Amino acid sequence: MELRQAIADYVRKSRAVHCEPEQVVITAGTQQGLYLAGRVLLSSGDRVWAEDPAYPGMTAVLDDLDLVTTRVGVDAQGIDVDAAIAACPNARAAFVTPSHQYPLGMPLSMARRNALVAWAQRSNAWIVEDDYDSELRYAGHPFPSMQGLAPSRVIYLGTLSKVLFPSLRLGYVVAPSPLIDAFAGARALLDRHSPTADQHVLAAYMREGLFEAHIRRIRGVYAARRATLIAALERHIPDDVTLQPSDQGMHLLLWLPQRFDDVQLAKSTLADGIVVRPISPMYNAAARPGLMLGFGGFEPEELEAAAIRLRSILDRNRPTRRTGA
């Protein structure tokens, strides 16, 4: 109950959201979030909307849970929740990451979080939000949660594993009142609760002060690294390959011409020492070649050998271009 207390005064004062320590459900991280969600709310054969494109663990649940996803594009403003409506207008839940679309990092604009809440609240349809990187925004205000927008359709997934460190495993679920006891229920039923000695620990640093001082703290620290490597990338990159502009998170993401394939390219930089993840495999449809970089772990001179590692890497992979005969 100390966690579950220490987290919803977090999330009231940082995010907006609404809610009391009793709908807190702690979980094993987000992972475990998403798929308690789609077990509590949904059936087989439900019908539902994600990102396209989208986090690939987010995706798996879904399939696992045998919904059937419709895949809606993101544009500049997030997810098109008009086209979405036009595609699946019988949709009984939307899986979005609306602070920090995941992989493109754009937020979810405030027109379209109306619409959305619009749409669930006339379809009695739910919001499943994943706040992924909502801490991390280096420019502005971040939007408060879409939770604090309609608490009743909104289930709120949140880990404290991101911005402390991956191994601790804890994260959690605000759901409204009434869905309580089938959380619970279903969280019991996986691996009954996550360990006790970590909540205690957590709880008494939640509540003493220093989790807020780390977010501060380290936002400054990813703050300078982002930094860094954009300037990195900005000297040594080619002129054909573009970053997706973003103002928050621990990645940054480069768009790659057309013709070059973003799979074989991350075997060939990880064959070289560096590790980046592709996007085209996170689109349903229309699949657009990339790279996601991670900055979060790596000093300024590493971030600066990095770039320049990875236009060597991309040089020598540059398909040529076919000629007419």
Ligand SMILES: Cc1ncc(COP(=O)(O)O)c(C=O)c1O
Contents of the next structure:
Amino acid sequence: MELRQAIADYVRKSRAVHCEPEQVVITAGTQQGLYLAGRVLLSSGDRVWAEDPAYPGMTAVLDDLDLVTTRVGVDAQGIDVDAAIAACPNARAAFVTPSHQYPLGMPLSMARRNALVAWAQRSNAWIVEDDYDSELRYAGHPFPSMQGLAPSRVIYLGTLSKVLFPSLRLGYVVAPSPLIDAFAGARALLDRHSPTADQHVLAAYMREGLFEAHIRRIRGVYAARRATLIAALERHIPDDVTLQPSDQGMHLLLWLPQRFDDVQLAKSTLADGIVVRPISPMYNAAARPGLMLGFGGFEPEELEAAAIRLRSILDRNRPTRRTGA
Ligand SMILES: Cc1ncc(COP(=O)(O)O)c(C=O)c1O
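Having gone through the form predicted alone, I am curious about the other one (the form predicted together with this ligand); can you provide its structure?
Now the complete complex, all chains and molecules, led by this one.
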């Protein structure tokens, strides 16, 4: 309860989430929150919306639960709500990343947020809000959560993986009051609860103000690492490889010319000691090749060296242009 109280205070203040501590269910991270949301809210065969591209850990949950997913394209304003309604008006839930679309990085515009909420209220549908890294916005304040717009229709998922560390395996669901027992019950069926020792330590860390001080500090650390990586890429990366504009998070997205095979390229970089994630498998339709570059865990010199190595890997793996192509 102490941790639930601390998290409720934190998300109310920093994310404009409307909740009481009783609505906070501690999870083993957002991955478990996504699974719980699917189990509690939906039945096999139900229709849902998911963004295209999307986080593979989320779409895998939808597939595992035998849900019928309509993948909805995103543009500069985020998920195209009108297109979603046209393609699948009777969906029971929308799984979205409104603060920072995964993996492309744009926030969902206010007009789209209102349209999504209006649809959910009209249709008695649910919005599952995956708010995985919104604390890490470098220009201006983080966008408020969608949960604050419609607390009775939104299931809010938060994680400590990004702002603390991923091996902690702690996160939280903020559920509408009528769903608390169902979420708590489903969570207990999986593994009863997260380790209570860790929960006590985290509660004390939050209560004493250290958590918020840590977030203020890492914003500066990650902003500097991000600036280093952007500058290094601009110096070393060929002109036909472009950076996706973004202002938050712990990764950058590098677009490759269409003829590149990003999956193969990710294997080549791995063999050379650089871990990148290919983007094209995150798409359902109209896949674009690209690489996700995480900068959170690396010192500026490592990022500079990696950008130089990435350049030579790109040159080595450059597909030869076919005549007429
Ligand atoms: C968009 C998104 N959702 C969910 C997760 C899973 O988070 P967790 O580590 O809390 O399970 C991640 C982790 O990278 C993510 O990027």
